[in-house]
Amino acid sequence: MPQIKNLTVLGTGVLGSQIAYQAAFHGFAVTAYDIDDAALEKAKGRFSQLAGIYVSQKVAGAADGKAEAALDNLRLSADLGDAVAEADLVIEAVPEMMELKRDIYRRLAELAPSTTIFATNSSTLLPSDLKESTGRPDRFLAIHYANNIWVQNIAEVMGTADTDPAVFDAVVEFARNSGMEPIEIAKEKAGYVLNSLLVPFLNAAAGLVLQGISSPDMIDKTWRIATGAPTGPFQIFDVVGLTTAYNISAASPDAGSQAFAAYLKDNYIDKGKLGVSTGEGFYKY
C-alpha cells in the first residue's frame, strides 16, 4: 500500500485551507497551493485563524502547542510544479467547475511524480467525469470533507472502477491518520452520502424562498426549533459560501436551481455578500 507523508492541497478557500491545516495539525508535511501571492496571503490569515479556533474549541492537543506547530508544517506556493514536486497525495479543492478541474488535472499529470495520488474534493462531480484528465485513473479518486472538519470530521472516500484498491486503502488510512473518520463509499454516487442527504434539504429551503412562502430567517428558525438542529439551511449556505452554492446551482439543468443561482447572484454575490468569509451573506457576521 502506498505511504502518504507529503500532502499538497490545491486551493486555499474555506475548505481547502481547513484540509491543509487539519493534515498539518496531525503531523503531515503540507504544501498549500493557490494561483497567486495575494491568494496565499489570505491563506496565511485563514491558517492563523484556524490555529486560534482549534485552541478556543479545545481540539485535543491544540493548547499544548500542536496548533502553532501545525503552522510550521505548512508551506505555501503559487508555483504548481514546485507545489507538487514531492507530493505523495494531491487533494484538489478548486471551484466546482468541470473544465477548470479538468484543466488543472492535465497540468498535474505533466508536473507531478508518477507515484503521486490525485484526489478531488468535489462535492457534486463524479470522479469518473474527471479521471481521463488525470493521465493516471488508477491513482485517482475522490475524498470529500464536511465543513468545520475539526468537528464534523468525516472524509468520504470514493473511487472509480479504475481506482487501484491499494490506492483507495492508502487514502482511507491517510484520512484516519489526519484525524478524520473515513466513510468508504462502495459505489460512485454524485453527492456521496452526505450531500445526497443535504442537497435535497437545501434545495427545498431555496424553493420556499423562491416561491415566496417564507423568508430565510423564518425557514432557519423553523428548522432549528422543530428539530433541535444548531443551524438552518441558509446558515449552512453562508458557511459553505454563496459562490459555491451559485456555481453548483448554475451548473444544474434544473429550472429551480437556475432560478436560485440568479437569485443568489442578484441579491448577494453582486453585492459582495458571499457568506461567513466576507462577513455577510444571508446574515451578518
Contents of the next structure:
Protein chains: 2
Amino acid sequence: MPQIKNLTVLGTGVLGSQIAYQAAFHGFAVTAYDIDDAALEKAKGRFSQLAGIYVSQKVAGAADGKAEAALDNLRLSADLGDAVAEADLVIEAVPEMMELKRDIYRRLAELAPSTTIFATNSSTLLPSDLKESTGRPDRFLAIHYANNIWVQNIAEVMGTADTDPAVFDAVVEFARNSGMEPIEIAKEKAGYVLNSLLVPFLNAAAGLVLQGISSPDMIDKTWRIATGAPTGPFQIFDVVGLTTAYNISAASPDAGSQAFAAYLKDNYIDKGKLGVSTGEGFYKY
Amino acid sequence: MPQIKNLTVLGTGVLGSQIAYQAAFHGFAVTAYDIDDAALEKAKGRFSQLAGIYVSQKVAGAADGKAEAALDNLRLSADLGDAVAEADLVIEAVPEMMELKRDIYRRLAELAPSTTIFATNSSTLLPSDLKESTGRPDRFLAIHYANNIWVQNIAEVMGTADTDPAVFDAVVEFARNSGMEPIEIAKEKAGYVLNSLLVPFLNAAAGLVLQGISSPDMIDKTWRIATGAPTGPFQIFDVVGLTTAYNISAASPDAGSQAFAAYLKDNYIDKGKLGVSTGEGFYKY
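Counterpart to the form predicted on its own, namely the form predicted together with another copy of the chain:
Next comes the full complex, and the chain you just saw is listed first.
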C-alpha cells in the first residue's frame, strides 16, 4: 500500500483551507497551492482563523500547542510544479467547473511524480468525468469532505472502476490518520452517501411546504421530536445556505424542484435572507 | 371552540393504551374501550407497565404520584355505548383495516352524543376514506401519534375539507393539554408530516445498500456525524421493526421497494432478526 506523508491541496477556499489545515494539525507535511500571492495571503488568514477555531471549539490537543504547530506544517505555493514536486497525495479543491478541473489535471499529469495519487473533492462531478485527464486513472479517486471538517469529520472515499484498490486503501488510511472518519463507497454514486440521503430528505420537506401541508417550523419540530435529531430539514437548509439550495433546485428538471427554486428566490433570496450566514433564512439567528 | 374533558380511546393495543394513559396522566377522564374482558385485562397490565415507565424514565411529575393517579383517571369498558356515552372526544386506534374502522364509525355515529368529536389515529388511511361512515364529517379528523408517546410526544392533527375549523382547534388544544406537541397539518396528506419525511429518507438509504454503494453501518455513521443526529437510517429501521419495513416495501409497486422487501426477508426476517424487539436486526442489541 502506498504511504502518504506529504499532502498538497489545490485551492485554498473555505473547504480547501480546512482540508489542508486538518492534515497539518495531524502532523502531515502540507503544501497549499493557489493561483497567486493574493490568494495565498487570504489563505494565511484562513489558517490563522482555523487555529483559533480549533482551540475555541476544543479540538483535542489544540490548546496544547497543536493548533499553532499545524501552521508550521503548512507551506504555501503559487507554483504548481513546485507545489506537487514532493507530493504523495494531491487533493484538488478548485471551483466546480469541469473544464477548469480537467485543465489542472492535465498540467498535474506532467508536473507530479508518477507515483503521486490524485484525489478530487468535487461534490457534483464524478471521478469518472475527470479520470482521463489525469493520465493515471489507477491512481485517481474522490475524497469528499463536509464543511466544518473538525466537527463533521467524515471523508467519503470513492474510486472509479479503474482505481487501484491499494490506492483506495491508502487514501482511506490517510483519512483516518488525519482525524477523519473514512466512509468507504464501493461504487461510483453521484452525491456520495451523504447527499444521496440529504437530497431526497430535503426535497420531501420542501414538498410539504410547497403543497401547503405544513410550515417549516412545524416540520422541523416533528423531525426533532420524533427522531431526536438536533435540527430539522429547514434548519439544515439554513446551514447549507439558501443560495446553494436554490442552485441545486434550479438545476433539476423536476417540476417540484423548479417550484421550490422559485419559492426560495421570491421569499428569501431576493430579500437577502440566505440562511445562517446572513443572520436570517427560514429562521432568524 | 368545543371543550374536551372526557376522552374515550377505542382499542388498547400498544399505541391505544399509550394514548389513553398519556391523557389520564395529564388529568383527563379517560375511558379505554376494547372488545372483551380478556382484552381489557391485558390493557390493565399495559397501564400498570406505563405507570412504571413514566416513573423510571423520569417524566415530569411521575414520581410525585401522577403516574399512580393516572390509573384512577382510567376506566375500562367493553360496551361501546357505555364507553362513549359521556365522551367529548373519541380517538379510534383499532387495527388498520378499512372495513373494521368503517363499521366501528357507523356504530359510533348512533351511540355517541351528537356533539362528540371523532378522531382516527390511522397511519395508513386518510380521514377522507372514513369520514362518510362517521355521519358527522364536520366533527371528524385524524390525530396521529408516534410510539413511545412520553418521549416522542408529537400529535399530528389533520382534518378533511369538511372538518369544522373550531373542531380542529379544539383537538389541537386537547393535544397540547395532554402533554403533546401538536403538529398542525393544513391539508390531507398520506403519511402526515413525519412519514412523508421518513419514507423517502429510508428509501434512499435502502437504495444505497441494495445498489452496493455502501454498508448500513457506514451510511449510519455518515448521517450521525454530518447531521449530529443520534441515529442513522438503519438504526431507525431497527426501531421501527423490520417486519413493518417489509410490509411497507412489499406493498409498494416500485421495483426498488420490492427489491428491498426481498432483501429484508432473505437476510433478516427469515432469520428471526426483526430489529430491536428481537435483540438483532441490522445491529445487535
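Residue numbers count along the first chain shown, from 1. Note that the structure is a prediction, hence the values are computed from the model and not measured. Whichever C-alpha set is largest while still superposing within 1.5 Å between the two forms counts as the rigid core. Shifts are known only where both forms have a C-alpha.
Residue 125 lies in a different rigid part from residue 205 when the motion between these two forms is split into two rigid parts. Interdomain rotation between these two forms (smaller rigid part relative to larger, C-alpha based, rounded to whole degrees) is 23°.
On core superposition, residue 199 has its C-alpha offset by 3.9 angstrom between these two forms.
Considering only residues present in both forms and aligning them on the rigid core, one finds just one run of three or more residues with C-alpha shifts of 2 angstroms or more between these two forms, namely 197-285.
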